[in-house]
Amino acid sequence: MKFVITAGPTREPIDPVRFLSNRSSGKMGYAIAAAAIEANHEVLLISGPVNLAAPAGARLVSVITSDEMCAAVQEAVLDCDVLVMCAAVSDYKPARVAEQKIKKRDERFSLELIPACDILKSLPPSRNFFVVGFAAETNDVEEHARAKLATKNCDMMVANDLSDPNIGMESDENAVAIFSRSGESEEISRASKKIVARALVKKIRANAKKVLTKKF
């Protein structure tokens, strides 16, 4: 199968030296890419700024902003079997980017934000590839994940609980819950992201083959 996997954060510029971002390290997305290669799948890895080496065998596309990631995904899905949207794409970006560094002043400063590109919602509703979304939540994890599964038109949603500081973002370990369009759910217990990634790739492949039977 041809996997397109997104990983890491995006950075939304405020001025030439400042940006909005998040705590995503890219470790989970890179682990999924490595696991997919290990399982003999073809991998295109679309990555935001991270301090990680791309897995051997992956074709890497480096991006910075949400708009760049959206454009890269739109091109990549023209020829893929599975899209795994593991990246922590910014929800908002500055309405305007200052051309020069904004100087510090002894007064309040307001930054107007506008919605960033919603990559999952931008995908065509009718498609011939399997879509896996990720939901990083701090509360009501299952409720939010199932809602996102429906509103983002995904085939599968992988959720993790960010209220536990020992797993998820920046950690080497993770624990996730998987929700499918059919209503089924499954949990992968806390383990290294490498082990979680291997389990995820097996689950994704099995479910994708059911949905994409005409392609295999």
The other form holds:
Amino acid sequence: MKFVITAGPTREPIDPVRFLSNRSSGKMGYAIAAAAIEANHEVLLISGPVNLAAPAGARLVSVITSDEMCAAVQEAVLDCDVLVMCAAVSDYKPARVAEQKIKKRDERFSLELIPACDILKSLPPSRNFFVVGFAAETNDVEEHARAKLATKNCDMMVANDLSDPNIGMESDENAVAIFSRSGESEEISRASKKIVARALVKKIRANAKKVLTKKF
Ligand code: CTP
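Any chance you could show the form predicted in complex with cytidine-5'-triphosphate (CTP) after that form predicted alone?
Up next: the whole complex, starting with the chain shown before.
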């Protein structure tokens, strides 16, 4: 199968030297890319700025902003079987990017933010590829993940519980709960991201095969 996998954070510029971003390390997305290659899938990895080497065999598209990631995904899904949206895409971006460095002044400063492109929501509702979203939650994980599965029109939602500092963002380990559109759910208990990624790729492949019956 042809996998398109997004990973890492995006950066939203404020001025030539500053940006808004988040703590995503890209480790989970890169581990999924490596696991998909190991399972003989074709992989296009669309990555925000991270300190990781792309797994051998993956085609890498490097992006910085949410707009760049959005454009890269929209082009890549024209020819793919599975989209895994593991990237921590910014929800907001500055309304204006200052051309010159913003000077410090001895007064309050507010930054006006506008919604960034929601990549999952920008995808066509009727399509011939399988879509996996990630839900990063600090509370009411199942409720929020199931809601995102529906509102973001995904086939599968992988939920991360961010309230546990030992797993998820920046960590080498993860534990996830998977919710499918069919109503099924499954947990992958705490393990290295490499092990979790292998289990996820297996599950994604099996479910994608069921949904994409005409293709496989
Ligand atoms: N996502 C996206 N475009 C965005 C933000 C997120 O496509 N601008 C995708 C992520 O890659 C992930 C899913 O949406 O697969 C859920 O991301 P998450 O950050 O958990 O949810 P948000 O939609 O940002 O909602 P909230 O921050 O309110 O939890």
